[in-house]
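Form predicted on its own, single chain, as structure tokens, below.
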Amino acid sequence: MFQPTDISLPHLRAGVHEALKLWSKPNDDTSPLSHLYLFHQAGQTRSANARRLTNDLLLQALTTMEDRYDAFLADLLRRRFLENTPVAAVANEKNIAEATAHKKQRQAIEQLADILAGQERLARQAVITALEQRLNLPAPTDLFGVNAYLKRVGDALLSPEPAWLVAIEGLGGIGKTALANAVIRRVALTHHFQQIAWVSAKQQEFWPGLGLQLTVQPALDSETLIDNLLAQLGEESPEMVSPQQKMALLTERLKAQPHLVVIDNLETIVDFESLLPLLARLANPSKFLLTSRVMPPQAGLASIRLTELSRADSFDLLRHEAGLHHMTSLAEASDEQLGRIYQVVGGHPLALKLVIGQLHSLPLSQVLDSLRQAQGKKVDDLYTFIYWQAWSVLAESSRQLLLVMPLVQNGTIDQLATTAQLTMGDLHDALAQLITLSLLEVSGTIDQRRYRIHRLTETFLLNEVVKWPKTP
């Protein structure tokens, strides 16, 4: 079954003292440390049974405890459990009372589980930032109401039985690649692929000088995906080999061991059905996860569809927003109050931030009267309702460097400013505006951090501010 990422240190430690009282044991298959990233690891890289895998951790632990930390301690855990010593006779050879060895041995107990949660914390940080940096991931968000669909989606994806097809689908802006992104950063903590790949469909194309380039094509066709696929697997292949030899090399490889491929923005029908016999082809044991906003009923495939945030999950979602941009009236806000803008945005992840970004600036009512303009319209409407409002607000750097974001996806400040033709300080103001007013998500590493915008600001900026008739 999928398994949360979160160390529960209770649970932790309880599993830790039932791993010591089992040390001697007779070998089974089972392990209360069995939840841990460092069991599974251990044993991939080496053939043992439950028992000798979980005795490596705790013994590892304890030389770690007695080299760094409490000597004592360790010491104190190894006559107990590895040596089986009674604690009246450890608290005779230790000059202590008995009584005063129990507690002892439960702050060993405490200290070692701390331990093996550092370890935990960073062989999975590891995991996730090779995967993070092979892949060019989207920056992990925070995520509210969505338990039940990261358990249905992972179950779905580490179950050995069909569906080999696995779709997240909803409206946009609901979380479809947020949920996508939280999943797989799950699953490759779990060893049950061999590797994990990210394509995106992009549905259009922006040309400095001709504006946006509208397509009858699939937005991701068939030899694109083969090629994007070979060459984040590591397998790329010299360019004078056929696209039946490319097929042949990638199937083999899909084949051979399950490979998780995530294709985020599958949005439309004629996208699906010109990849459908490609990815039926490839599929089994190795799975695929689509997201898109209409995905049409297909033999084989398990569809999950995101709904709307509840007003409690919505209300929890804007406080936590609110906290992040420093706004405490906001974040202290009665129910009431964040029940007008639930009243008027609903329960759409995307829209809550970006009425939070304006409130940066104007009131509540001035934003709540402005977005009462938009009711009843298309969710669609309802966002170019809203980023319209936002780019009113906006600097002429800002707009600058938001206008050609399209052009330097996931780039660096270098990348930036040498598209948008702005001095470091002018980026630095209109980045600060961007990300304030949630227009702009940021990633990367400490050293070299990375700018990318929503796929929604992306289809605003293309389909209504390229139009925009410039002043003279």
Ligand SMILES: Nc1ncnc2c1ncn2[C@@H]1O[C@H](COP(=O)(O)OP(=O)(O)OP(=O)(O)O)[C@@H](O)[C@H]1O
Contents of the next structure:
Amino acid sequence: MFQPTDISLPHLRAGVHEALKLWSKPNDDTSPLSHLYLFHQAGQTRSANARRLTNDLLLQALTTMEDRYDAFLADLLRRRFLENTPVAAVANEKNIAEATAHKKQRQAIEQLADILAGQERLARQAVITALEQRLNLPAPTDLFGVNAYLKRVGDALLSPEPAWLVAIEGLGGIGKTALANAVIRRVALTHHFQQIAWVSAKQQEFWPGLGLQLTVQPALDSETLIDNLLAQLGEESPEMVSPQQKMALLTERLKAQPHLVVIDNLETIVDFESLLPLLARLANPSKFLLTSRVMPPQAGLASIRLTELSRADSFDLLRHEAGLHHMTSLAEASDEQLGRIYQVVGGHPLALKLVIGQLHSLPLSQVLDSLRQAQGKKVDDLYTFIYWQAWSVLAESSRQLLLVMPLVQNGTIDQLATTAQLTMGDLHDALAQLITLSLLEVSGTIDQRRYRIHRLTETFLLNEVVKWPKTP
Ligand SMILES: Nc1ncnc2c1ncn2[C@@H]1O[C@H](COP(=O)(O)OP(=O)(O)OP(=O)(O)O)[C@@H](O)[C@H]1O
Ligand SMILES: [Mg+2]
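Please give the other form, namely the form predicted together with the named molecule, since only the form predicted on its own has been shown so far.
Then the entire complex follows, led off by the chain already shown.
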């Protein structure tokens, strides 16, 4: 039910061949191409049975093949399947041996599958780009050791029955947001939900000027959450003022058609425990996907707890990150060397990424030595150590930029420049250093990059650096 994102060509070729064979068979409600997004998209715009939708797809691809690729092969497929001509007759017409006709047919099916795969990729990309922009999603990253989680969460969301509330639970930095982000990108390709909404419940810490005075805005409450949700679903009505009316509108919307509502960082909402029964009432047929560092029990809620990555998955993550940052020696490091990092850091994905980043400027032994002080302590302390170490290698401009990031979360480069009061040259250097160290996350489009810091980085800045006694 829950499809992987890659398009498997052998699978698609087999499906195309099967679909061609079924071309003129009686109407049918199943399709060998039903795994394609294109198939579901066609079903949205036109009400027809599966056979007709499948034939439409084949015909479109065949026309493209005729016009732009290989008219001979396209015609061979037409004669064979659309007009149901035996191979021997087609071979005869085309003046080729029967064995050659078989070979050409195989080639033609491969080409048709390639064309469909190309169209499928474009269609999926369009959906994902629209989703990213509408929901302002974090950029996708390569994730390790998550296949079983992806399937569990995906299946739970796509099953048209309880649980209506699905929670991803786990420590800060363990990968809850990343997993939710990966899941909804797949769910969006199924047409299962009328719309997907994503609200981030994180309270905005506000930091006036560059001063050291920290003020915290009131944390998000359920009423604001409902406002945000209505806005995302495009339901903004100026006359509608009372919370009851808003609630009624939201209920009506979520009850009429299945929607998927993601609430990221649920635990930061004021009184979030009392919100759960409310969400339970709003759900069915809509589903809620919650991420939270803590999750109290709630009737009808399925909770999936993320745990540390295994040793093997941690190694994959380390090697992958090393490759991304062009750290050849680390990418080729032995299991024994990587084992030393894993032994100290454990399978905490964000911590592993931060440590890798530091190896650009510090030798492994030094990074590990100082982290050993955190060994056996709570994960929070591990992060504090890692962050202090990263801080110690930062250039002044990078520190200046990092310190203002809580004010310009998800900001554009211009907003960053203004707030950090850096020249463009210094800003670029600072960005490069912070990205290398995995202290800054980049999302958005090529034209409009956006920058944000992780919540744990923010906590470190606000709780540690701000309180750090400055030497005159
Ligand atoms: N399985 C994984 N493989 C590779 N990278 C991962 C994995 N899980 C998480 N990451 C990366 O680790 C970082 C932290 O993950 P994420 O932000 O999802 O944590 P979180 O659990 O949502 O934390 P918080 O509770 O603070 O919101 C991100 O950069 C993410 O891309
Ligand atoms: Mg998160």
